[in-house]
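Starting off, we have a lone chain in the form predicted on its own, written out as structure tokens.
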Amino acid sequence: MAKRKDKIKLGAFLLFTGHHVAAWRHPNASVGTEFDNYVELAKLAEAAKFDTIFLADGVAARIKDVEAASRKAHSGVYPFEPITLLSALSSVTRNIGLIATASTSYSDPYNLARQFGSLDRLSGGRAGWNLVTSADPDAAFNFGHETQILHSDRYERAEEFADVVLGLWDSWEDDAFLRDRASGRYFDPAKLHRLNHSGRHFKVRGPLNIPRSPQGRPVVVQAGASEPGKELAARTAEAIFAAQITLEEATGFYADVKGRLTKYGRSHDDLKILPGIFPVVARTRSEAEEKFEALQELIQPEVGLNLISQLSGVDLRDYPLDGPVPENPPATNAGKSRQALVLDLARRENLTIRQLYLRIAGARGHWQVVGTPDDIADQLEERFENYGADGFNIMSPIMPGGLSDFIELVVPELRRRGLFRHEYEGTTLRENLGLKHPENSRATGKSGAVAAE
């Protein structure tokens, strides 16, 4: 197989205190809940020429099991709402991308399009929207629902939501605003387009009252790996935050999703696949293993069981910790792909319940690598060169040390191998990810274009 000509893309998935479920108990972990903590991490990633920082989000505190929730930092309580946080970070960074998660299940498409459009302009074209549907059952009760929205209904709504947002981002052509003092013409009416959308879930006239940014519109990211999720990603996404553990799974997912692009008139380069990786790195393998075990020893059983329930939708509190994971757990209305990933892992490795929560406590179902800089670079290179990924979202075990360790130890090795940039290619997120500037689908001469009345 010929060596790839492109380079690895890197995202820094910033989760306060760190990604390991017990990170907050580690003496070297920052509490990480203040704005200055995020400024430090963003500047660290930008100095290392990472493509983007990435923020997760949820719209409910996961405290149904109050005892377990009281023993962990990641219980759905975030220091900041992510669009607000990234808007502030845009003023202290210059090149790094700013990707925030926002749900289609409990948001309004016009407001969301406006918020991300504003972030994109504030940052000079560096914004990205991680489109998710809300699998958290507690979220429904915060938005007037009596029960969780069904998985199939969540994706049906997401499909229409994405169409509305993308249409609103095409309300104005790139050069619509003339601001011609001599003629007295502020914008060209022919380059303004109303959406006039009417569907099952939304009725939105438009236009969006924010112009396009230097990169055209925010980059659309997607994280679902279920069948509806993959189809939505193939049609609308420009990056996928994936969660495959083995090389075989990664290459299979990569080929599957990229193979769906042509039916939507898209090329392979129009979509970047960026799986999450939880790297524990040190100068020797024994030191890396010691660092990891120090975190593992801090896990409390209540927290481990709660983590399994959160990721799989299955409550195992009534089962023996050192017994097997049940063969046929009840069907879940939570995230289908993550439940399958976690339970398949337990069966493949014949794990007990305790072993399962220890196995997923760091990466939460994502890929986990513990070793030296060479070990980690070898595995990243293997997955990249075999078309299992276009880049990686780095899920540091603790913050800020885990991120600085990766930057200090692994990034130079990737550069030595010619796999990662020395300087940014451009100033927008699209330019750095290698994504083309999006044409305005509603511009004059385009199919379906509708000018303002």
Second form
Protein chains: 2
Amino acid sequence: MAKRKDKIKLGAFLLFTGHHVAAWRHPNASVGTEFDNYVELAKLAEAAKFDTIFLADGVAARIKDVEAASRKAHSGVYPFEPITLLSALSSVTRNIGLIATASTSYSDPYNLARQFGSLDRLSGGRAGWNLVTSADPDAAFNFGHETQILHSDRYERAEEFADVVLGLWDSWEDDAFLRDRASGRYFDPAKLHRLNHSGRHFKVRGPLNIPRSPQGRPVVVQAGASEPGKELAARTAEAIFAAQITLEEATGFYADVKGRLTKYGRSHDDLKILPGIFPVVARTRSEAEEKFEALQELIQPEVGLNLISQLSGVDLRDYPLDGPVPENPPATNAGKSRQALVLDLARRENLTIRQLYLRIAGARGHWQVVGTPDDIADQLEERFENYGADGFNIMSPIMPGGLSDFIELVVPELRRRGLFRHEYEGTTLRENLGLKHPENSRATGKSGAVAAE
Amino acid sequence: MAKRKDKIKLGAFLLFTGHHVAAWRHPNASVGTEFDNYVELAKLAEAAKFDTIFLADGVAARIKDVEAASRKAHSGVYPFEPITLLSALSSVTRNIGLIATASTSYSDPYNLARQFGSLDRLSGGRAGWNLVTSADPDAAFNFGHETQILHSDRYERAEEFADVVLGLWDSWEDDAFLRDRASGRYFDPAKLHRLNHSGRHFKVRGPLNIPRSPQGRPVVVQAGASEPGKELAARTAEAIFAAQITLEEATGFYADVKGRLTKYGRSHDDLKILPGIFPVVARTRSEAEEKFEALQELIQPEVGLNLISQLSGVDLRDYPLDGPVPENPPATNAGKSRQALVLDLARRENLTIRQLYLRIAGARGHWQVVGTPDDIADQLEERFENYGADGFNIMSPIMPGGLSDFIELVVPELRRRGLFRHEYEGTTLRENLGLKHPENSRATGKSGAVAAE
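Please move on to the form predicted together with another copy of the chain, as the form predicted on its own is already shown.
Whole complex next, starting from this chain.
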């Protein structure tokens, strides 16, 4: 196979204290809930020339099992809301992209388009919006609903939401604001465009009351891997944070999504696929394994049992931890979509209850690689060269140490292999990701005449 | 009258390019649409020990008369959205308060509570929320409505919105997060409180998924002067940006609103009243008048006629600018609430059409003082000592020069008179404004037992 000509893109998925479920208990992990902790991480990633920092989000605390929740750092309670946090980070960074997650189910498109447009302008063209539909059933109860919104309804709304937001971002042409003191003309009315959207979920007249940004508009990112999620991504997204585990799954997903682009008049390079990876790296394999084990030992049984319950829908709290997984355990009210998968794993490998939760709890179901810098670089190179990924979203087990380990040990190896940049290519997120500057869909090329309606 | 023991509070009302309607055309005004312009203004105000910077907002461009709109800087199109802009400024300032305007009619209380809570945490306890109900009729069309929302409906929603937001800000007690590595307890379940709000407009379970801030919660600010506006302020606000013009109006408003506090169990000091002032200052009166005239001369007739139409509901575009205001001019579709006021002014003083718009256009209806540092200080002192104000929101005619003039010329005079601080009293906005740390309304004083429901 010919070597790819482009390079690996890297994102730092920032999660306070780290991605391992027990990271917060580790003596080397920062509590991570102060703004200065995020400044440190963002500057680390920027100094290493990462493309982006990325923030997940949810709009509900996950406290149904309050005993288990109170033993975790990540119960859906975030130290900061992502749009405000990235805005604050925009003024202390210069080059790195700033991607925040925000929900189409529980936001308003005018406000969201405006805030992301504003972040994009504040940062000189470095913003990205990770579009999610919020699968968390608890979120609905914070927004007036009696029950969770159905998956199909969420995606129908998301499709229209994306259209409204993209339309609003084209309210003003790039050169609409003249600010001509002599003639007294502040903007050119011909370069202003109302949206006049009227659909099933939204009625939005526009225009958006904020000018365009240096990169035209924020980069649209997505994560959903369902059929409607892939279709929405192929139509509107410019990056995907994928979650496939094996190489085969990754290349399959990659080919599937990229194959959908042409029917929307888009090309292979218009969408970057960036799987998440949970890397535990050290100079030797045994050292890396020790690092991982030190984290695993900090997982509390309440937390492990809660995760089994969440994933498999069975309640194992009344059974001995170091005994076998019982044949017909009692069911909980939680979802059962992965029940067979989890219980089959326990039976196939003859795991105790504790061994079962240790297997699924640490990286919380993400692609996990424990090894030397060469091991990690091999894995990334293989996935990149085989078109399973255009880059990776690094989910460091503990912060800030996990991120600085990756930067000190793995990034130089990727550079040695010619797989990662030495300097930023441009000043905007689009330029660094290798995405085109988006033309304004409403631009007419005219000026002077009134085009406000 | 005994001298007041407290000191004047000062806010810098930041508006890009300046508050005069034609400021953007003045050669000394900054275009003001870059982030660096706001950094400069915020640092200027902070170096002078101002209490706050303040940002107005609206959620619609005002482009109905696109010809007039295209000749103004302030047509409702802002360079940045306020919450994101203040978040970005939070990381390059240390002491100054950060007050953003946000609408109860076109926002969601969970998202708003979370973003302001986040800004409050990012800034170390310096955030304030200016609660508005958005009178602008164009805003409704960007949020699914067919017509403007009635004033009474907006205030009914605002009352409930404020209750939800204040309740959500008490979701976690100040010391709820233990983060105790040894025991494995991340938070104390007894210090977590769900809201379980169910009202006419909102159904919100809670808790908010963000911890409390160093000042407990953001400072609540209001501007409305209507009867329901004053009542809502007396019940919930901690500062009011008032807009009264004369001393008599100001002292009347002050006594009226402060008089309403006791019925809500609040005291005189729990609410600060801060009128806006549009100061044009120079070392001599004639120099100040020249400064003002130089701005007035830049007002374009289209802009002046549009302002007359907006305030009075009459269309004077077909009459000679330097001729008299006609007896029965044609009406427009705009509001007519101040028709008599504006036309009476023209007749009483025998003004031409041009003279009429010059009288009302410059400071856009705000309290305007043109004079020497002593003149301005005299006016502020009189209003403060007579309990017409607890401080002032400075609306500089042009930026940054108008603000730096006020700081260089007026602030030292206020200090000389013992009316303004030399150093910040504290690190939070509440401490500087002289407001109490709010107790958590849900706190039980217990710990250990589950209080999540």
